Amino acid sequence: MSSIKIVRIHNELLGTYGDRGNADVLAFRAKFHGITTEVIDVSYLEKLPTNGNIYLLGGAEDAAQVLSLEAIRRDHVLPVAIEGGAVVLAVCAGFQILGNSFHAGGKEVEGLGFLDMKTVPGKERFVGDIKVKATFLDMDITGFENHAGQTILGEDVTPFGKVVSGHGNGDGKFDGAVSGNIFGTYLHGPVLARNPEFADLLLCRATGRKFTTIEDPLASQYAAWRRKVTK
């Protein structure tokens, strides 16, 4: 496969933390390894495109983030994208819409279901620099974290990296979740931009090539930096 669609779900209500970059950084890194792209925003009020390589989830509060779960619900394509083997990257609040179930506005709301876990309230916010050592990737991963929830997973469930400094799902051990072509983050940044070698893998898994990363000094001496300094 050499041409794919990048989805970008719901960007005016997940986009708090600047996660729409993600997509950008996709984009621009697909050139290199061949492949074209086609980036698709979709609006709550539209229904997602079933035919979408790669969807996007990114950050949001309480409000947004519910809005945004009742409208991928409604349209029943999420499920069917992933069954079909399209790539999924959930940042926070997306992240959380994929479990079983999340508290906003002071109440348990009911998840996506995608993958076993589910998130509680924590006792404090978790703000800051975080490093995790990935369980996909033989490197670390850098990111920013800003939420208030704690993120319980299943027995069977795979964490998205270990914690190396920060707090992740809130326990300062583990970060995240991933299923298969389903990666949940609480790392913000946007992660890609912090991690190209992470934007590789997700290219290569939607067009089903072997991981390769390509030569770009810049973001790559950017990101070994960011490696460095987050302690």
Second form
Amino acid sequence: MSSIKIVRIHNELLGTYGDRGNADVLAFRAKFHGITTEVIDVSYLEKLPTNGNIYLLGGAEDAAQVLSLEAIRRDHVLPVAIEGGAVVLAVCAGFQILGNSFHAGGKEVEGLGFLDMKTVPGKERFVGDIKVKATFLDMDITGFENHAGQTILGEDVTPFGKVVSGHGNGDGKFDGAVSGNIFGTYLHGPVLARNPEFADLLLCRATGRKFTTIEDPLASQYAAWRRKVTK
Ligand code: GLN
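Coords for the form predicted together with glutamine, given the form predicted on its own:
To see the whole picture, the full complex is given below, headed by that same chain.
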């Protein structure tokens, strides 16, 4: 596949933490790999397209997160796309939405259930730099976390990463969850700007092509520096 569609879901709701930049990094890296991209922004008033290759969900405040969840559920599109092998990158609120439940406005809210996990109110707010050892790539991934929820993974769920420093899901051990082509994490940054190698992996998954990482010395230097300074 040499052309992909990147669907950026509900920027007006899931745009609080700047995770929309993940699409820009994917588009930029894709160009080097000879892949053309179309970034499609879909508001919660519109139906999600069924033909996306990569779906992106970002972080949000609790109320916005619930509105986005309701719109995604209304559309019945994401489950079909996931079934068809689409890649999903979901950050923080977007990640919580994919689980069995989370809390918002003092109530438990039922999630989409794509990942076997639940999110409960944490004892503190988890804010700061974070570094995790990825479970699906042989490298550390860095980011910035800012969330009140604490996520408890089901027994058989593979985490996104093992926490090196920071809080991650709230237990200080693991961050996020991965299942097939679904990647959920607490890492903002945007995470793909801070870890361009991860963007390349998502592009490989979305296109079914194998390619080695591209030469972008500044991005590589920046990512390496971040890994060094994030203790
Ligand atoms: N509202 C959620 C929480 O505080 C998610 C926050 C976020 O996306 N950064 O846990």
